[in-house]
Each structure stands twice: as C-alpha cells, then as structure tokens.
Amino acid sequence: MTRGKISRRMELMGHVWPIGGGKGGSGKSFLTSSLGRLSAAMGKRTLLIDLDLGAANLHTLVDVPYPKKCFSDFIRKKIPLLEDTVIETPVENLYLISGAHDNLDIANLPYEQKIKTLKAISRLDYDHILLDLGAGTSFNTLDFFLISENGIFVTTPEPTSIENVYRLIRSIYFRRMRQYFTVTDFKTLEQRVDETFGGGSLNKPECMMRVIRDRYADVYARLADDFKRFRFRLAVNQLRKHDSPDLGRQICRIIEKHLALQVDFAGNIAFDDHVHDAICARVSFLDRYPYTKTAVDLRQLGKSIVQTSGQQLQIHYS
C-alpha cells in the first residue's frame, strides 16, 4: 500500500505511560506527579515529561520550582539531547523534564519537531517515564498517546468530563488508523464507509475496521495486532460518595458497545478536600495523607503501573 511522503518506524516500550483526559481540571498533572512517586518510592528510576505544551505545571507537583532547563530547550536546539534536559527532584529515583519555560507557540508542535521528540522518548533509559498530556484532541496530545501500548485516560464523574474522555479514546484510534494511510486514501476510505454505513459512521471505529478490513487486508492485520496490544486504562478521579463506584466499569462497557473498542477500568480515586491543600502547600498529598482513602486508591493504581510490563511495539508515522 502507498504511504505518504514521511514514513517512520520506531519501537516502543511499554514502560512509557502517556497519561492524557479530554477536559482540563480532570487531575492529570495530580495523578502523573503521584504515580511517578510511588514509582519511585518503589526503587523504579522514574522520569516525569510534561508534554502539557504551553500549559505546563508538573514541576511545581514535585517541588521544583524553578527549574533550571526544560523541554524547550531541547525543541530549539539550545540543548540538543533530550536527556539532558533531565533534572533531578528531591525526591530519589524521580527525574522530571519540565515545561515549565516553554513558549505558547509550542502548543502547536511541528510534525518534524513532535517525531524528533517521539524518537528521542524511545531512546530514554529508565524503568518507567510517565508522560502528562495536554487536555483534548490534538495530533500532538494523540500522537504522544500513541507512543506506548500502555496509557491512563482521567476523567471525572461529571457528564461533561465523561463525554470529552470518550471523544478523546475515539479519536486516539481514529488517530491509529490514519497513520496507515496517505490523504488521497484516507479520504478514499473515508467515501466508502460513508457509502458502506451510511451517516454517523465516520465516527464509528468498527464501521472503519470493516471496510479496511475488505479493501485493505495487510492494513487490517496491522491494525487489529496494535489495537489487541493496546492496554489502555480509564480512571475515574475525584469521586464522591454520592457517585456510583461503578461509573468507570459502566464507561468502559459503554466503550466497549459503541465503539467496539477494549477499554480497562484501572479504578477510582476518591475526591479529598486535602489534594487541593498539598497542592497549595506544594508537599506531596502521599506523605502528608497516606491514610486517606484517596492516598489507598493511588498506591493501588501505583502497583498496577510498576507491575505491568509490555513488549516492543512498532509504531507507523505516514
């Protein structure tokens, strides 16, 4: 099959964990900071990258609060290995790549700029690397999600929050599929699933993987391998009483019917006034709460990441 003018291959290891949501203020940057944590905590070399582009904060989770180099610094060249941009926390095993400097013009990475990056990542030696994503569905936040086999959706209990997340793992497989195809043939496959299905079925994977399927076998076979490799987690954050402890099982089920898509549940964290006041204090909520539920359901989340191993899994960029 033709593929476009750029064709990448790069292999990539399940120890990377993009951690992305479709709607701000879900708690990504909370998360991915207490996760790199117990990572470390456990004796895992652990590296944070915030690939928040242009709105990055993560440094200030793990108290460094001026960091002396950044990712910036790596984009114009000013630094030319990523992993000199590294700096150390205070915290041992737990290493952090901040965008605490960047303009917000990198937002708009360039595809030439995001693959060097996509490169640079893969050749990083730690036990585990924690990435947090900007919120939505740009190509940049999909393609950095696309970099693992393993990832963390975050969502909140709100219906609002519920809906972006579910476009967001939509489009992350939407995303999967054009990498395969060049834009004639993309627009080509897009014409006969219209006429195959009828309306609505653009946005409906299952209906795509049919006609991909019939008019692109060795394209199927590709496909249907990654999406049986993707381990992808949903975790639902900053749940309270009154919420149904088992929203996040229903999303996935919901996941699973409408777009044909698997989905785990990776479990909840409960809502705790005393986030938003480690936060302000800038001390880490694990060690000033470690008997709150919330601490109890992010040590559990913890175990399940430093637990999972994957496999090298090629990743197409066309």
Ligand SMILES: Nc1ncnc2c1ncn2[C@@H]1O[C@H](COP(=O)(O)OP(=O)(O)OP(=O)(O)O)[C@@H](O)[C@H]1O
Given for the second form:
Amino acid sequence: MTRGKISRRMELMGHVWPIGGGKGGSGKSFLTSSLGRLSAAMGKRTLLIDLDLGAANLHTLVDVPYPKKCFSDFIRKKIPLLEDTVIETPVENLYLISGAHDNLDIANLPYEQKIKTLKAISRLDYDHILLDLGAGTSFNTLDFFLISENGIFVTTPEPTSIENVYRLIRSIYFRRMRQYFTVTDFKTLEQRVDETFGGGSLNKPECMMRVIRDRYADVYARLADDFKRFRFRLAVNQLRKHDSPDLGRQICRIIEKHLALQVDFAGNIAFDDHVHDAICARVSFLDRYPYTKTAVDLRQLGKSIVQTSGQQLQIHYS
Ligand SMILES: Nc1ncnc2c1ncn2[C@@H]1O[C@H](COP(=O)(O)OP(=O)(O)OP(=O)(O)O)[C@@H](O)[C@H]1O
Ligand SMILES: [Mg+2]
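May I ask for the structure of the form predicted in complex with the ligand now, the form predicted on its own having been displayed?
Below is the entire complex, every chain and molecule, led by the chain shown above.
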C-alpha cells in the first residue's frame, strides 16, 4: 500500500495565508506587511511570521526595532513555545514573529523541526496569520506554502519573475504529489513514468498523473481532490502604466492548462515610487499615501482576501 507523509489533517486555529514568489524583490514582504496592516485595521488579531529564513527583514517593514526574540529561539529551544516568540508591533492588533536573528544555517530546517513548526503554527490563536516566505523553491518554502490551501503568489510583470513564480507553483505541485508516496514507492512511480513516456517525462505533471491514475487509483483520487481544494491566488505587483492589466489572468490560464491547477487572479498592484520612500522613512505606505492607485489596489486585494476567509482551513502533515 502506498503511504506517504500525508496521513493526517488538522484544523488550523486561524486563517493562514502563505505569501510566496519565485523571485526576490517581487514584493512578498511589502505585500505581507500591507495585508497585515489592513487586516489589523479591520479589527482582526493578525500575526505576521517571517519565514524568509536567513534573509528576514519583515520587522523593518512594520517598524519594529531589532527584535529581542525571534523564530530561531523556538527552533533552538531557547523558547519552548512558538507563541512566546511573538512580539508586539506599534500597530494595534498587529503582531510579529521575526526572523531577524536567523542565520543561514536555519534556512534548511531538518524535517522534524519543520513538522514541529508547522504544528506550532497550527495551534496559534489569531484571526489571520500571514507567512512571508523566502524566494526560490527550497523544501522549506514549499512545505510552508502547503500548510494551507490559501496561498498567495506574487510576481512582477517581468518575464524573469513570471518564469520563477511558474517554477515555484510547479514545484509546489510536485511536492504535494511526492508527499503521498514513500521513497521506495516514488522511485517505482518514476520508473513506471519513464518506461511509459520516455526521457524527460518526469518533469511533466500530466505524465506523472496519468501513471498515478492508472497504477495508484486511491492516491489519484485523494491527490485530485487535494488539488481541487486549493484556492491559490496570484497577485501581479509593481504593474507599470504600459504593462498589460490582463497579464495575471493570462498567467493563471497557463498554469491551469499545464498543471491542471486552478490559481485565481487576485489583482494588480500598481508600481509607485512612494513605496520606496515609505520604506526608507520606515512609515506605513498605506497611511502616508492612502490615495495612490497602489494603496487602492492593496485595499481591494485585502478586502477580497478577508471576504474569502470564512471557511476554516486545514493543515497537512505526517
Ligand atoms: N508596488 C510597488 N511599487 C513600487 N515599488 C515596490 C512595490 N512593491 C515593492 N516595491 C519595491 O520592491 C522592493 C522589494 O520588495 P520586497 O522586499 O517586499 O520584496 P520581496 O519579494 O520580499 O524580496 P526578498 O525575496 O528579497 O525578500 C521594495 O523595497 C520596494 O522598494
Ligand atoms: Mg522579503
């Protein structure tokens, strides 16, 4: 029988929103801090967790001076409860677990520590929990993204950023698939895919899924169900005047065509030089420049996200 790492589901206490993007600088942290501020302003107890391990900087975006405690204190067992690493921010209802002390050696969390972290996050009692994830496709990023079904991807309109976000989504797709198999079963699956479709087919989700459907019907049913339940969304950030406002929808269509995975277009966020000014002045962009198109876009995105958060999410882990 095929048994992978997914053996249990658990209700999350709050709504968890992982925010990721394949490329650095696309605006993940700016979006996380902005959505966090908006959620807090709506009276929701909101927690931001900086999981850009090794390159954390979210504290600066919510005007927290160098934090006294940090996520790594939990990993290194200096602070036994994740809840006790939470710090207050100057914004009412907005809390932070900072990653400021985290060194690069924490960037590759061993499996047990990752599971411990995922479980600890699931027990945190906040209305909204936003995870700022690192760029790239490390297993940490993929696993933290898969903690909930409500992940938000961020890309800029540049082809390099789109390429990387597509790669990230594909990696998440394969990671979820992989979680259903043991190491041995997955090797057998790969051999079968290779025998059936030939070289290069291991990179093609449709080939993998065809063999899973034919050989592992029970896994196929659960996996297909899983993929259907995801409500991933894509935001296009730093959209300039000459960029097509339809780009996000086009990317979502491509993802659906090639991965059979529905990713909804969440909206565009306009480019504005004042974002830089606000970050340098360590002030809230939304408060300082509330009438800009970018602020309007952010508020619209924030509203649509809060509206869809009526349903309780679930966490998957072994
Ligand atoms: N809508 C926007 N308009 C103008 N500039 C923006 C916008 N969003 C983000 N930026 C700029 O892009 C820079 C990078 O944003 P941010 O730090 O949020 O990216 P990131 O994806 O978190 O990067 P990293 O992967 O390095 O952590 C910011 O410092 C800011 O100056
Ligand atoms: Mg960042």
